[in-house]
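Heads up, the chain below is alone and in the form predicted on its own; it's given as structure tokens.
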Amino acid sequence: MKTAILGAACLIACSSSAFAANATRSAFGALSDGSKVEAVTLSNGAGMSARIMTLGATLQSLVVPDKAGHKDDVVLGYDTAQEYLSHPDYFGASVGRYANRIAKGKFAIDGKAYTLVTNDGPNSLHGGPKGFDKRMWKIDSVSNGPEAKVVLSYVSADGEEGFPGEMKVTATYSLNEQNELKLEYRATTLKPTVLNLTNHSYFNLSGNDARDVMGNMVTLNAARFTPVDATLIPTGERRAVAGTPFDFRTPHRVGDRIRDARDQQIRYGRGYDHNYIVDGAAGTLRPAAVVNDPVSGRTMEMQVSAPGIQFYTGNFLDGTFFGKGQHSYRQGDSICLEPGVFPDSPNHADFPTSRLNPGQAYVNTMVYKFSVR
């Protein structure tokens, strides 16, 4: 089988005294229609844990120690499963079929036109109104050992949300003793289609919502980004970051230039909401980003196999979202780093391809490594 697009890379208690990395399967409540939601918690001997729920193959919680050893949840989200549907904003979700935007909800494959629901102004966003984030995934396996692991799967029907081809998708989360959380998406299709899977976690390294992220130091290994129009669709240009507020090749505070109204791209995005072209060869796992919270000392280093990474500062959070512990989530309370192909790639022949054919395997791998400084 060929590899295409992004390249490689309980109640049952699945624990063992022989290893510190454990996986535990449990109930996580129910939806309003009565559907039962499950969760798997991965944990290691260093005090780090990740909870993944079957609704949306969502990273619901990520607990990481700070420099003093205090443990906090560093991703935004909700305390109950139903809230992820009642007040959706993709918190921690596995997003597809097509993460990010497709212009006017239209694309063509081999001359055949397809039309999607437009759920973001004139454009289709994150797979449509009922994308992968709102679907119930199945737990295929749960295991422990040197790393704790859960594999979830979902079968997307031909024509779902307007996309062609029946598709089998898996999301594999694993946590090792080096405080590395690895996430790998894989997919196959029965018809030619387009695909862009990513994880949409909102990170706040101070601990869910203790402080905003304006003081966080961010490094992005990207010399270019893709500018957008007023509807956040790429213009097709690959612009150098040098001399712009988008240059994070050396560490910068998130808040230093996020309000620079002289830059039209900042105005269009209401801050940062742009795709960066990650340096190095797409399809190989390589360093993409570093985020450091100087107060807690928590540092997240991110490696990706994807050609791009969307840097987003929660610009559409307006204080009406009440998340874990009834915190009010506002603009600037978090950072998203979403690896994938470029937005609107199906409509740009010179962008990395989002096409997946029968007989090919789609793979998108990302690694989040946590430490303290």
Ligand code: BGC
Given for the second form:
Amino acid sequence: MKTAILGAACLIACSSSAFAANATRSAFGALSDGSKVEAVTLSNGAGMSARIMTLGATLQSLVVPDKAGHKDDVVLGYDTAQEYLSHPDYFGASVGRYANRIAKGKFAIDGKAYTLVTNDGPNSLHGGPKGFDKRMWKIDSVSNGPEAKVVLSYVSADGEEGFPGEMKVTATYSLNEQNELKLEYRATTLKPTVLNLTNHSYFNLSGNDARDVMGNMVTLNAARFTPVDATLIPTGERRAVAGTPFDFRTPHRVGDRIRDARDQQIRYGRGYDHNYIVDGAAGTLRPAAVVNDPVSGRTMEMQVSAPGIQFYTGNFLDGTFFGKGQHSYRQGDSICLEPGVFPDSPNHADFPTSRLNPGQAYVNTMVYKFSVR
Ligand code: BGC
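Form predicted together with beta-D-glucopyranose structure, per the form predicted on its own context:
The next block holds the full complex; its first chain is the one shown before.
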């Protein structure tokens, strides 16, 4: 109702760019233990909407018009909240405390050693078996206006999943009339700790289940990436992308070089599963990536403040998880672009720091701008 009133008022009095974006709060079912999940849907007058659920502060759906005006959901996921717990693959989730891998689940802060549960071969992945993606976040505020906004928060206890220091985290999603979805993670801690918060959306700009992403054109503003060992832990090298299948400084089809097994890094990643070092100064929002689906015309431009971005082509999706509308997700069905510090930073003194001290404010901002070409 509110949308209709605001919309009508603007039709008479305002230009279309003055349409107010709306945030609507609703129930989103319950988990098998009975806990209730809520969702907030942000929508604008340009046909975009984003649904965020409290489980994992997860981007559960993202509806974007194509070049003919058809609206489709462009992120992988499930129809019910419980499925996100039963078949976790971080679809759309807010990942923490440490997105990506920490070698052997071990690190030290000021000489004190910490051991995490290993949940990815010998390594710890995405904050451990019960990371932030599997926690219930609280809705702090919901607002309408030139942008629709929801702020979610989570308090992670001292020692949770092996990490030191009670940490307060917020995830703020906002959608404006220019089809920009902005996501900002903030955190403070009561003891020195390490963290890497990111969003793990799997994008398929064709509309979730129409086609794979091999024909998508990707640009990554990164002259270097961090090569990995066989367990996907960075070796410490910062390698130039020039002359390798990793060079996306100009647009390339995802599928063109993804099977080029002459490059050992393609073998280790089963395709792309690598951290790119985003050009320019970390800490300022700067263009990092563009993804274009030539068929639907949908284009996503990403700006990030983080030093790195993990480019992952869903290589571990094996067709055994059945997503929205009972669609089976397979390798190469989606693209993840996860902005953050580099993997295993706590064990690489010369990587951008993942340390947060009491009194400091952690901020990681990413903007996803949609248009059609
Ligand atoms: C990692 C992949 C991992 C996936 C899990 C990505 O961030 O880079 O290696 O399999 O997350 O969903």
